[in-house]
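First comes one chain, alone, set out as structure tokens in the form predicted on its own.
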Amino acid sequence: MAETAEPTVVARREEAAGTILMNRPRALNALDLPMIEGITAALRDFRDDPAVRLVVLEGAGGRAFCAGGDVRRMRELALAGDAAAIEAFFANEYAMNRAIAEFPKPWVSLIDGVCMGGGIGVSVHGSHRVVTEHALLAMPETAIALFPDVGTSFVLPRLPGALGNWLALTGARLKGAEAVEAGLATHHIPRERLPALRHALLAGDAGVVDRFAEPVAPGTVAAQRPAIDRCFGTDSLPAIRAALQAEGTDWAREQLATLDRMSPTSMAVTLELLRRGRTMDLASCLAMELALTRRVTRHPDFAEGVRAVLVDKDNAPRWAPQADPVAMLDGA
């Protein structure tokens, strides 16, 4: 008799919480389209149970918490020219994103490995962003060209200072406190102090996250922002270069090194989303997002990203000319 797969979605009520694991820990729980349905469905579950109190969101294995969408599949479906799968996977995902953000209890995500891209759009729109040592959080989309999407247009611009535009253009990756420190996590815990949060949680009681939190004291991001402002603090490409090289430290020629490897076409049009997401309202954001994933994922870098950097992992892409990020967000 074979086998029966692994559930990737794991949902439960234990006592006054509504639980939720990630189980894909061999793609790094990775987002498929049948995981979003799952939490969706569990998360509609749980909002109308009134015995549930507050939602705890993992990752299963160690290693990741979300590690992302599944961009791979994006790309095969890109290159066989599936745009109905494409929109299916994006408009899915993005009303997921919202309906965490409207959700009105407790959703507490326990970060303890690698969050990225749509692990971040599970977590960053809930209460409760927890984070371990071993958490790193990322938003790399430019490295594929594509743009930092779930609804990270409307948060990315709301950080402090210039954060924003930095963490978007270069995907610099934040460690568990810097995450605290920058904004995008709420609170920091070791690691082996999370099994007994759990459990705490399971009460129902999401301020006992207040209790076993670590106070966080600036650090490597509180550092920099003097010239992450200075040098970021524009929604001009060629004035954040000019910036950086005037700078002349060896974290300048950091980040100009690694807009360097970046699709030129994708960071235009992530300063363009960034700078309108600025004055949007979160669905809205996410609206115009969605939008812009069918212009993207048609553009020759996607593919080409998707492929130097995940699939053939040369990281030697080939980038086309820089596009109009204008004409793309308003799909000219």
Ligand code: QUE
The other form holds:
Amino acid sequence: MAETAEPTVVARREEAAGTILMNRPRALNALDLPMIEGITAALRDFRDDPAVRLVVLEGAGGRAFCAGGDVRRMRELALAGDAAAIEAFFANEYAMNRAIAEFPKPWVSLIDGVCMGGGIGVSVHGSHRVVTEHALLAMPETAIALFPDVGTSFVLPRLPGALGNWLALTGARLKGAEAVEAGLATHHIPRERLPALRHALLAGDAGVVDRFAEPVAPGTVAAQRPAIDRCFGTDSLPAIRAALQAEGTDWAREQLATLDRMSPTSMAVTLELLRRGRTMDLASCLAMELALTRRVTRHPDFAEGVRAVLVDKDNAPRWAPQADPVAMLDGA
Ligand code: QUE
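Starting from the form predicted on its own above, please write out the structure of the form predicted in complex with ligand QUE.
The next block holds the full complex; its first chain is the one shown before.
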């Protein structure tokens, strides 16, 4: 029996707002190329429509805002040797990230659930990142031998202290309030108030977000910051490991155990990427990331990491460490 294909991006004008729903709930709204094209088209329409005064971006299904990019598909393309299709995906995704950063009206993301990788990319460059107590934000790419992309080589080095290195290397998951503490999110509101906020936003004034937001007190991120800064505030992986060992706490042992599961090549590439990104603008960071996708998706660790985490789900990747990872950032 033929199933009626539901659109995976639903963009509409509702009163003075343009609303965009990422609608692939069974894949936790992970972005495939048609969704990226759909969001990009909606962004252009809403930018040029004077009746639209702000944009509201949401995820369908109640569990996720957006779990990332369609990395399962990227793995298949990598195994098939289809570099052109991989390039098309990332080029379109990063162009969308840049267009969001340059969007001239408020871009309000309502993040109620999982928001990783590509989900960070469609939200963090916008003006308002609203999180609930059910939000979970992370950049987990080192687990699949990718690297923090979607413009986060620009964003992460600008977070306070060593938070960027820590988030990028360990893939640490931040709850909503922690994401506000870290600076990835801007406003915290309880899930139960989200429908009322959404309704209020349709009038076209993003200032209402401030009235709905609840203050976030310094919490776990603030408590861990001194240790994060001591251990992750260097551009050398051996120095980070040595600092964690010297720390001697349960927290430090957990961080070491996490790093031991990640792709060594990916961690080295990531540290250098963030070091370079610190002094570059967003467009240059996105170009650097796009060039890096060509190298990294060809490396066997990428297909292996996606296999271990998302396909076979054995979480036992067999990494093939690269002799000179930083070379992946240089050259053609
Ligand atoms: C690293 C990633 C991703 C990830 C897990 C990682 C990623 C991504 C998904 C994901 C999760 C659930 C889904 C889905 C994709 O997981 O980019 O379709 O249903 O999209 O450790 O980068």
